[in-house]
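We begin with a single chain expressed as structure tokens, specifically the form predicted alone.
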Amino acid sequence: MKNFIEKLLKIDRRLIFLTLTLLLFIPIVRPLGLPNKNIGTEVKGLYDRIESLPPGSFILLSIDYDPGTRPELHPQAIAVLRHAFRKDLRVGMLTLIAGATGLVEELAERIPKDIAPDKVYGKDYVILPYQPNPAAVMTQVGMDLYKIYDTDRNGLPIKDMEVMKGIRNVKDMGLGICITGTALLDSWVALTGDRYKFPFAGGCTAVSQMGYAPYLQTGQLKGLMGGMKGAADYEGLIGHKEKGTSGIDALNLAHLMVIGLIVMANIMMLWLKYL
């Protein structure tokens, strides 16, 4: 028994970075959903607010990071606009940041194929171009989006849109979110939010998520996704596990692993210290 357990302690640390590889593959592949029963209440605070809009409501989507933070952020996105379309929502999605237009267009992508097949451009959704000054379009809705917005990303009219019937600045909407790993969040909060009393909610980064906890306790935001965490909170709200949760198993699976080799480790060695 001395023998083995002495040559488990020297068992070459390849092997072990292999298991791993291997465990973290399986949620990878497939989300494996491990029990998640401490969702923020930050996150439901936001599933909350997209769940009491009534059907037809108009929410302002702002995706706001770029492919560094996509893991933790693109989620929580998906997220969202499947949650909103099942609502029978209207959405439109923007962005302030030039490196995030190419994951607006995946977004789009993705809807008629997997988010909400059955809705249909121009009729339940717009997507707006994008635009380099951030306070101007943040100013601007508050007052008449169209001075700023008037064609979509294709360049077609969008004020004869069938999404926009009804709206003309944030007065006329539901609810917005800006989904960010920059500051944006915050200048949203005051430049919109605060200034023209808009409801507004958000995700970040999870190193970002503490320094928020400030607007959610004033209600200055009403629901806020905190890294992949907020995101798998949010898949298992709204029932459809994804990327989200697969990379909280994944998470979960390393840590579990961890922890276990180091109870075995200092198990072996009392054995061999006093048996």
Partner chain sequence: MSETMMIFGGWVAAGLTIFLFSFLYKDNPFFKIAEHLFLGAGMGWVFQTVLFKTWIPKVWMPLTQAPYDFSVLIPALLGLSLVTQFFPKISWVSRYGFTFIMGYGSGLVIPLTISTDFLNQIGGTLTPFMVTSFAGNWLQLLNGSIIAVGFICVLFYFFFSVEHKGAVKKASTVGIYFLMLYFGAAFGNTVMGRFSLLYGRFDDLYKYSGGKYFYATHVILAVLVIYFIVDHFRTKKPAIEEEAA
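Next block, the form predicted together with the partner chain, ref. the form predicted alone:
What comes next is one chain alone, with no partners or other molecules.
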């Protein structure tokens, strides 16, 4: 029995890789469709904050993730956009990550198609160009936005666009949101949120979600979507299930596999040591 366990512990890891592939691929082909209950309070916080904004208020949405973390964060951006346009809010999208410009264009492509067909570029939303220095942008949007963003991403002047009417800096805006896989959310909270008393919320990858617990407790972050679970929760709140919900559904079997492997390996190790 003992050498069987030893052989099991020394198993070729490519078998483990194969099992993971199967456990993830099966739910993609045949979804389990289990309900995603109990929404995180920090996700509810972001939902209530957007719900409470009067129509016409302006949301600054910073898309700061690249394809590397797209599956966790793209569904979050789409869910927030869908909710904001449903509440007739004005949205200003920008990015501080060079790798994100393509994803911002994908969002721009989807807004007229299925996210909010009735919204008009320039009247309801604007897309600002990439800027290389995050600290400079975060400080400048608190003073005079137009000193650093004079044109939109295609070079059209934005000062006389209808979406920018009455907007001079973050004090005239309702909420700031940064969706990122990097530490830019920490800088947004420090350089813009705290400094200009500007309510700020965010979306982050699951890896960095726990790092923001202190900001949520002090209220420096008004809400947070953490990883794909955050996206699924927000999709549940706005009642429009998409990639977030189907993603969480596919993860069911894989999560149980990880726990099973840890428990099994440790039991076998104890068995070898003491029996």
